[in-house]
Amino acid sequence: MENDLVQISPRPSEQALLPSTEGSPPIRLTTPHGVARRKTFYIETFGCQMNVHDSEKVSGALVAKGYHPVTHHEDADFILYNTCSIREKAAQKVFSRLGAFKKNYSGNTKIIGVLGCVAQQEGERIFERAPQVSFVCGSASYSKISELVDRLEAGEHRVTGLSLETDECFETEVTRRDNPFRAYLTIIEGCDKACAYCVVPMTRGPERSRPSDAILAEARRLVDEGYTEIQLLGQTVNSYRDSSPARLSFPELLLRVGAIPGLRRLRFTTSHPSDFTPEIVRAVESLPTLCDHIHLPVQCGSNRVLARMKRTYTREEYLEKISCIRGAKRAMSVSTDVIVGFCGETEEDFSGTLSLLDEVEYDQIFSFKYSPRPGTTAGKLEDSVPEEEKGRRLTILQERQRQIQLRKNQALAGREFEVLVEAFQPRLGQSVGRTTSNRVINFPGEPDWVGRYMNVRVISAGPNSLVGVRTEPGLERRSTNAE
C-alpha cells in the first residue's frame, strides 16, 4: 500500500548515480531533458516469511535513501534477488534468474544484486558464476544497506555484506511494509541447533535474541498504525532468549504482546520440537488474541533418522508434545514440515513417516525431497535415496496427507469461523479469508471487503480450503492511515 511506505524522493537539483557493470562509469539517471529522475528498484523473493519480512527491511532502508520501488524488473534501475537455499531447487531458481538478467540486459545499465542465504553460502563466487552481479549481501549485514548502497553510487562495481560476527538482529531503521493489514515482527535471528540437513546457521549465524521492550515498543506501534494481525518470527522463535534486563519467557512474551489493546491475531512460526513446552500451549488457551494454529516441524517419523539429521528429539518426545497441544482446553490446529529421501532413509523409515501422519492427523504438511546442501555434515553423507525414489516417497505422503485434509476438512461444514480478509478474486467474484486456525476459506465476497473481519460458515470442503458463505454483516474494519 501506498501509504504504508517512507518515500523520500531525491531533491530536484541532485543527480542520481548508480554503477554499470563490469567497470564501466557510474551512470546518472536522467531524463532526456536532463532532469534528475526517482532512482528505481525491484524485489523478488524467494523462501519462507522470514526472507519475506527480510524484503520490506531492505525495501524500506532503499525507500529511505530515495529508491522508488516499482512492481515490474523492467522498470528498475537496481534489481535485487532475495534468495533461499534451504534447498537445491530454490538455489537453482537465483541463477536461472541471473542468466535470464544476463541474456535480456546484456549491455543495460541496470544494477543486479543477489540478498539472502545464496548470497552467504555462495559470497564472492556469485561474481564469478553470474558476472552481471555488482552487490552480494547476506543477510546479517541488511542493517547496513545504507552504506553498502552508498558505496555503489559511488562507483564501487562489486559490493559486498558477508559478515556474520554480530551479536545484531538484522534490524532495519525503516521498514516497508507490504500487507496492510497483517506485520511481521522478527524476535530471534540465526539458529545454534546445527541440524544436518540445515544451512540456517551457517547463512544467518547464531541465535540472537531481540530485547523484549524492543519487541513490544514496535508491536505497539504496529497496532497503532492499524495492523490488527502481527505473526512473530524466527528461524526457531520459540527458542527466544530475552536479552533485556526484563527476561522474559517465550510464552511470557506471547501474553504480553497478546495483551496490546487493538490487537486482533498474534501468530508466531516457527517452533523448534526441543523448545517447544507446556507453558506455550497455556499462553495460546489462555488468551483469544493468539491463534489456534501450531507449526510444529517433525522432518521424519522414524527415530533412527531422526538421529542422523541431529534433530535432538526422539518421535516419542515430539507425540508428547503434540499430546499436550490436543489436551489443551481450546482446540488447536497442527501444521509441520516432513523430509522425504533423507541419507540412508529406508523403507521401514518411510513407513514410520505414514505412521505418524496418521498418529498425528495434521492439518497440514510441508513436505519436500531432500537435496544435499553445500556445507552441511549431510552433505558429506551418501545421499542414497535415488531421486525416483525420492519422488514415489513424496507422492504416496502426499496423498496420504490430502486424505487426512479432505476428511478433517469436510467435519468443519456447518460450523462458523471468523475469518480475516486477505483477498479478493475478481473472476470467480470471491473473497479470500483466513481463520485463526490457519485455514483457507473462500466465500462470495466484495473487493473493498478485504482487511475486514467476518463470520463465515462452511459449507463444504476440499483438502486445501474451506467454501463459505458470510453469515452477518462485516465486522469493524482495521483503522488504517492508507484509508
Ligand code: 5AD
The other form holds:
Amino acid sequence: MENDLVQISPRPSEQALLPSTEGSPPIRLTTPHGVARRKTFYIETFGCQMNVHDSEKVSGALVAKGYHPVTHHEDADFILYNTCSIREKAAQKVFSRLGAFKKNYSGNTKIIGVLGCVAQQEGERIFERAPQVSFVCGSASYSKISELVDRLEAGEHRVTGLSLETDECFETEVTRRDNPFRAYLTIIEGCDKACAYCVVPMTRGPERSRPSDAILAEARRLVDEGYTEIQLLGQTVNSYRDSSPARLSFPELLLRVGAIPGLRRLRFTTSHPSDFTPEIVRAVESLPTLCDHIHLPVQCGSNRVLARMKRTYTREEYLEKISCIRGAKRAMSVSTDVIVGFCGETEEDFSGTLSLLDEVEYDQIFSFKYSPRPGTTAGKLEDSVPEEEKGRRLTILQERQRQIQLRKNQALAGREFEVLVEAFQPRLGQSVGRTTSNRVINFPGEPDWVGRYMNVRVISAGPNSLVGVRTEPGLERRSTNAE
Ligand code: 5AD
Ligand code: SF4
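Switch over from the form predicted alone to the form predicted in complex with the named molecule, please.
Okay, now the whole complex, with that chain kicking things off.
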C-alpha cells in the first residue's frame, strides 16, 4: 500500500468550504472561568489511504456539527483514533496510545473514541480494555456518526456503531481534506473477496459502490475548488459496479472523471487482479490524465500459496494481466503488495515469489511478513513459518527488489518528466516532486514551488527515488491535459 510522502495542512480555499458559523452558533463549552469556547476535536489516523480519507470525512461531519479541529490532543475535547488492524502491530498501536492516554489524563472530561478496523473487530471489548473510551465506531457505521455524536453530547457514556449490515456509503456534505494537492475520492466501500489472511471484509463490511453521478459531481466540485489531482479509492477499486441508471463500467468511469476539464492527474487504487480487465489498460493508455501507474497486488508467486490464500487467480493469469499492461501503447509503472511467510509457505513457494519479481520487474513493492489475524480463515491455520524465517525471507525479497528498482531507476537518467511539487525540504534546499508514474524526484528548488507542475530531468537515481534538475521553465507550460 502506498505511503503518502507529505501530509499538509488544509488549503485556504478549503477553509472557505467549512460551514460558516454565522447564523448557526457553534457548540460552546463553558470553562471553569465561565468563558464560553468552541468544542474541539483531534483525530489521529493509522493505516491505509482509505482510513486517511475516512478521517477526512469524519472531520468534515464533526465540523458540520460545530466542532473545531485542533492539531494537539491536549487541546481537544473529543479525541478520536482511526485505527488499522490489517497486521497485529498496527492493531497494537491504538492500545499503546490509549494506555499512554490513561496515564496522562485520568479523571479528565475528554471524550475518547476509537474508529476504524480495531473498533469493528474489538467492539465493546474496547470498553473493558480501555475504560476511558466512550465511543466505538466501525467504518460501516460512519453514515450514522452525526446521530452517535448527538447521543454522546446528550450524556450517554458508552456509544457504539458496530453494525456491518449496510448497503450505504459514507457521504458527508463537508470533507476536511488534508492533502492540498491530491484529493481522495471513495468510489467503492467494503470488500466481497475473501482472502484467507485478510480482516477487511470483516471490518469494512460488504462491497457497496457509490452511484457514478455522485462521484462525477464530487470530482467536478474538487476540480472547481482547485484540485488538479484526484485519487479514486476502494479496497477493490476495479470491482466497481455503478448503481445509477448510467451503469458505467469502471473503465468508463475512469474516462468520464479523467475528462473533467482542469483535472491533470487521475489515479486509482487498489485494483484486484481478478477484476483487472484489458479495458482498464485501454482507458489509461487513451487518456493522458489517467496516470501511467497501476497498483496490482499479487501477494505471492506460488500457485499453491495463492490457492491457500484464496486469491482467485493463478500466477499465470496474473502474468497475463501484466503482459496486457506491458503491451499498452503508453509505458506504465507497476507496483504490488507481497506477503512472505504465509501458513505453509515452503522455500520453493518463496522462490516462486522471487522469480515473479524478476519476471515482472516491478517499479515498487510493499512487502509484509504474514501476520495471523483473528476471525480470518487463515487465522485458524497453523502459523507454520517461524518469525525469524519470515524476517529472513522479507530481507531477501526486499534486497532483490532494491536491485531491480535501482537498475530501473538508473535507466531513467537523462529522461525528463513533468512532476507535481509536493514538498520542500528547507534543510537540503530540495523540492520533492512526483511523476505521473508515482516516482519521487528530488531537485534543487524553492519553497514556493510547492503545488506547481514543473519539468525535471533525471541526473541520477537511487532505488527509491530519483535526483534531477529543473529544465527550461518555458517548457513547463505544457500541461498533462494538452499532451
Ligand atoms: N498479514 C500480512 N500482510 C497483510 N496484508 C493484508 N493482510 C495481511 C496479513 N494478515 C497486506 C496485503 C495487502 C496489504 C494492504 O496488506 O499485502 O495487500
Ligand atoms: Fe483484503 Fe483480499 Fe479484500 Fe484486498 S481483496 S481487502 S486483501 S479480502
